[in-house]
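First, one chain by itself in structure tokens, the form predicted alone.
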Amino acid sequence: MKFTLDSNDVSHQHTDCIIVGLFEEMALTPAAKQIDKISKNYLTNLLKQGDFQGKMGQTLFLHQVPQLNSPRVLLVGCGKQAALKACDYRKIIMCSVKALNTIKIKDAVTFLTELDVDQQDDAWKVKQTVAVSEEALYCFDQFKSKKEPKPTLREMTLSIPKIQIKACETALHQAVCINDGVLYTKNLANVPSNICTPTYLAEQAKKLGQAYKNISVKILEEKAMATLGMNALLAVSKGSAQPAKLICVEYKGTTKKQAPVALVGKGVTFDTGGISLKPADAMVGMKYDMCGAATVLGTIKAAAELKLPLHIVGIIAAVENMPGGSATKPEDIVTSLSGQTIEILNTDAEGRLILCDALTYSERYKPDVVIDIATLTGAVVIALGQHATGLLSNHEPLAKALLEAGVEIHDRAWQLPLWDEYQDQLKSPFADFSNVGGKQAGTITAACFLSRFAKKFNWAHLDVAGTAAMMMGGSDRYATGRPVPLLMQYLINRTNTRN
């Protein structure tokens, strides 16, 4: 969809509809006053009528309000008359969307932008229009035979302050780049793994390296994989048929000599747990366990749109995780890159096997971060539900940052312990440690895992078990392009500082 801004009034505005929110207690908005004001109290004399009482979310068409342009209005409900919280926000932009979806409508234009955020500026509204109006539309189809009806809906423009226009304009342009980013994350990820499989990956950052002349990519196969010594990496992928790739994304957004941002993705295309195989039911939407590496590739492309002037390194260790006659077995000991050995006790803590190798393998890019992304541990959707992010790290600067870009974007992060007393729990009376540590604070535990291979560098984990795909059930099931937002942000913010 097209976004522009604008700085007219209700009185000029030629499209199919024109938004504007209404508060409860029949209390108007700016834009809604004037057009009242305009139709000689056409809404106040229907409010009094009570069919429209403002609450939350609630909509309602007008058709041919006196003396407008527009041969629509639409009401959108914005609840009590106060400083309205971000969510809340986002919520009002929904509503409205999804209202425009259910009849023919191309274009709009929405004032909803003058409602008063608590603690955000213009430049926020306008970042959040953009990503909850896609959110709203966004229909993945590709593999029904009856496709879903297209949404009318082409442009949106934005009503702004004339002073506030440039601003905007910045954060419009980073909005629909980071949406470029945050859809192709979706589409990627929401691909069945009987096509989205290790190679399919690498096919797909081929490609990002043929469409940007500044990213280039390189493929480790399994053979070079195993010279090198990824015998962790390479211990979850032996069960299976499909083979294992660490995928290598480079993009060089300057010619300044600058240590990169390295990103490192959790890519395991179908996870069954392996020999510790999972149950049935738990099976379903394992096809969404290399989101973190379809954060990364999405991550990337955003920042190519943007021309961000960053060196940005992405790192993806892509693997199927099986059961098979030689598929690695629980108590099985294996040498990791780093040279350190780890007795695998359960085959279905995977991530943390392949991102070890593959975060060993990041050094040789002599990053100046490291931030993983991986759908790691359930215990994380137990702990924070589906609404935050797990974030773990070694360098508190980092950590800081991160949760600072989560907050802006509204894609946020919490932050969990790295405390010395977990590492207790990895202890293996055989190798230098286990890729397990127990029940108890497994999402910590499994971050205590990788911190061991950490040590070179500053480092932050996201667990985006809970936030990277929406598990409400059998038919309600999908990916939410979580956390390219938050590293989009955090990447912008990087080159602002830069700057």
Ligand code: BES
Contents of the next structure:
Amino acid sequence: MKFTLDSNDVSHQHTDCIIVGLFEEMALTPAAKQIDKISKNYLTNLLKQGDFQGKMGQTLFLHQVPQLNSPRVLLVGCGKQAALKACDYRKIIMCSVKALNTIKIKDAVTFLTELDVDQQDDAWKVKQTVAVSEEALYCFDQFKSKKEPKPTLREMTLSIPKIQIKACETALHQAVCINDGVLYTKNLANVPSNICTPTYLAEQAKKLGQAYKNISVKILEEKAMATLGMNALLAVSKGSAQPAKLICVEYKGTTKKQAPVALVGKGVTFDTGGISLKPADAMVGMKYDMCGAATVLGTIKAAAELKLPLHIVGIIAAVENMPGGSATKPEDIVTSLSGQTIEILNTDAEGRLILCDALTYSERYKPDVVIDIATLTGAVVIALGQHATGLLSNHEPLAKALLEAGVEIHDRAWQLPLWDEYQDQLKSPFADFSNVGGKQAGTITAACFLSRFAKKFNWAHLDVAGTAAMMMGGSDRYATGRPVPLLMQYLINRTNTRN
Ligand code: BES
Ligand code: MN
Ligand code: ZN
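Starting from the form predicted alone, produce the coordinates for the form predicted in complex with this ligand.
Below is the whole assembly, all chains and molecules, this chain first.
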């Protein structure tokens, strides 16, 4: 969809539909007030009849409102009159765009930007409007024989006061580029694992390298990984007919020498659990076990679109976790790239095994910070549900910067402790440590495992098992594109503090 900014009032709009908000107490927002005035109390009369209560998310189309140059007005309920919470604002945008999509509207002008949102400015509202509108219209029909009809809505104009236009234009450009990355990540994540194999992921990365001149891509094959000694990663891939790939994507948005941000992604294209096989129900949704990888690619694409003056390295460990005659078995011991030995007690704790070698590999880029993104534990879904990404880090300033970026763009994370006490749960009588830490604090012990491979750099771990995709089973399954917005806001903030 195309988004534009505009400072003209309602009487000057020539559009298929003008969108305005209304509160429960029949209080009108400024644009609604103006419509009421020029239409000689059309809205007040309508409200008197009780046709519209202003309940949060309620919508009503009005046709041929007198004195307007636009044929329709969409009233959107905004609840009780007060500064809205961020989540309420998003709900209101979502409902309005869904309503527009039910009738064949091509363009609309929204005045919902005049709603007060707690602690947020116009730039924030612009970013959220773009993100939520695109989310509302998203459709993945690549594998439907009958395609869904394309949304008719092509252009959305956001009403913004004149003095804010400049700041909002920057925000709009950022939002559009971030959305480009989110869309890419969702589409890639939604492709099923019979097509989206490690090889497919590598091909997608190569395509990015062809599309953007400052992105270069290098693929390490199994043989090269074996020579290097990436035995933890290869142990996961052993049961699969699909060869593993280590996908290295480098974005150079600046000619200045700059220690890169390394983004390490979990790319398990399907997670059966391996010999520690998952039950059938728990396996549905496991095509999304490559969301970390899709996030790395989507973020780098968005950074390239936005031409961020940064050096970013993406390292994706791409494997398929399968049982098979040559698969790794519980109690097998492997030597990781770092030299540390691991007793694999559960082959379903495979994410940490591929990530640990990718983390060690990232050292060669001499990164300023390393952030890994992984659908790592079911435990994080129990702890935080679908609203917050789990964040664990060995460097407080990095953790803080990521948490703040998440709040800013409304793609939030919540920090869990990485205390030494938890490390004891990984003890093994036979190897340096094992790959599982028992029932308690599963998300933390998984991060504890990774922390043993992150001693040489500032590192943060994002456990996105609850946020990157909804995996309720049945028809309610979809990728969200998270945490691309969080990472993009973090990267944007880095460019601001560095100048
Ligand atoms: N990919 C899963 C984590 C997961 C679970 C993601 C549910 C999304 C939804 C991961 O590889 C896994 O299987 N983790 C195990 C770890 C356990 C064996 C220590 C888990 O969480 O059960
Ligand atoms: Mn697993
Ligand atoms: Zn997994």
